[in-house]
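Next comes just one chain, in structure tokens: the form predicted alone.
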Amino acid sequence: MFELPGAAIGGREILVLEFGDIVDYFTPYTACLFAFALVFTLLVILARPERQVDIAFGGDAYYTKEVQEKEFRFQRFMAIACGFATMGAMASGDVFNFTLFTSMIGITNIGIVAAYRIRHVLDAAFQYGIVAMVATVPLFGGAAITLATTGTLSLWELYRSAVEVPLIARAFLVLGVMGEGMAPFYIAKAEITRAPGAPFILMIHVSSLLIFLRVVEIVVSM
């Protein structure tokens, strides 16, 4: 009953999911993805991040660092929820299911970020929100363009030769990922990637490098 066309740079499907109205699926670049994103959700949880030792580098000293592990609880519910929402948007068969998966993504690691109780951190992740948040617009922009043109959001249908995606509803979703991709520079900018809960800091970076990789994937075959 599925089959996506051979236009499809991540190969033809090799698992079809249907949740209703929902179809979700993998192909052989989809899957690599889902699993990437798998192991670090399963690195999110398991991790105790409450008992980081600091190694230093040259010599025989370390670093013990004792946190409290309910100052890690929300961190690490917002870790999570943020890797099964980018494992939602790897497997997502629709481009409204992938944007609000993406737009997910970005609030979650607002919330990942706003967790240290730090000014200047606090901060950042206030500048983050505000550019996650405008880019929802061309983001969800970017599929209502889609639909208006097409009359469709599955991408079993849009990666046929004779559906025409406009130029602009692809540069849209490329903005609105960029946007909610941004997360890791306002990590850089907070320099916390050494602070207690790395961890959890590391699921934005695997978040937003696969989302990017995604949103080429879906562009390119529409």
The other form holds:
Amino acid sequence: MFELPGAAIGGREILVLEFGDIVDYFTPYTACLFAFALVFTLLVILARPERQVDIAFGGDAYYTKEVQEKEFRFQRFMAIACGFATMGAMASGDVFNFTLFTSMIGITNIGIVAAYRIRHVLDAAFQYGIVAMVATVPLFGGAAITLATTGTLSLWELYRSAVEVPLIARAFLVLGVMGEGMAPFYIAKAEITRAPGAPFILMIHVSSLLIFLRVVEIVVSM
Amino acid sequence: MAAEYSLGLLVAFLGIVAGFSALVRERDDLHRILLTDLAEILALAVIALIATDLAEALILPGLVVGISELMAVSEVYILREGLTRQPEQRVRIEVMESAPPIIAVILVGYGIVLSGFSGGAVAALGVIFYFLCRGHRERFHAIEVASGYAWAIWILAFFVFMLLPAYWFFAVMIAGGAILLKVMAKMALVGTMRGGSNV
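What about the form predicted together with its partner chain, after the form predicted alone?
Below is the entire complex, every chain and molecule, led by the chain shown above.
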């Protein structure tokens, strides 16, 4: 019943999940991305926070930091939520759900970063939060312009060659996803990778990489 | 699309441009939070001006996303600036001692007359005002109990609608009263948000 037009660069659909109006689907491309997100979510669920070692330069001394699992409960929760949001964004069959999952990724990323009580990390989390908030403007704006010009948000309709999505809507979508997936850049700025709790931070990188890949697929196919 | 909508879109876009340029210039972090909130509201205005059912469906999640991000960022800001200290002494204002019972009674009474959702909101305003002015001690339990019973009564009204549709008027009155209680109980909690040990 549902068939992707040939223009979709992700390939033919291999599985279609129908929830009323909401029709999710997997192509070979999105299935790979989905599996990647799933594997990382499982890793986050199973992994223990890493023990961190600081080496003092100019000598043999090193510090090991004691890490309690209790401290990372919130981060772990946020990382798992981020994984689920990423999986949702990978599988979603309409722009509506894609934008919502993307902004949820943004929120959970703020949560992961903000769980540290270190000042420069909080500084970076704040800057990132501002960017993520501002990015919802082009993100939802792009969805709104798509809706206004084509009358639908379903990718099944938008992928048809007869339906022309304006360039500005595509640009806004990409811009919005860039803002929401900006976290890794602030991670570098915060040197947050020096903070303990590595497996959970990786979720930020994974989720932003995956939503970039998905939005490129959507924008090129539209 | 009607001409008014296009005009409205133009105005909203101009507002977004103004908001973003202000955001670029602003250096104070607190002001930047407020400006981002402003930009989000303008984005909602753009969505609203498309004026279809689907656009309407986009507004609510957009609003929720905006509010949750705003709360997360403000929490980060509070932590970062270390603004967690309680005020030592509150301002004493005479009218805040004497006015609450009278105004609260008037608002709650009028809310009961209105009943339903709007009545709950009006009555809640009275309760919020009372709690804000007079403080609150150990009143959470009563609020929670009232809210729980109101929910149960509300569900009961729905069962009456489904099983005994002939008694719809009875069910409407029950549901109206229960939603009044429920909204009032929920919103009254806002009045207790002034810090303190049990919040």
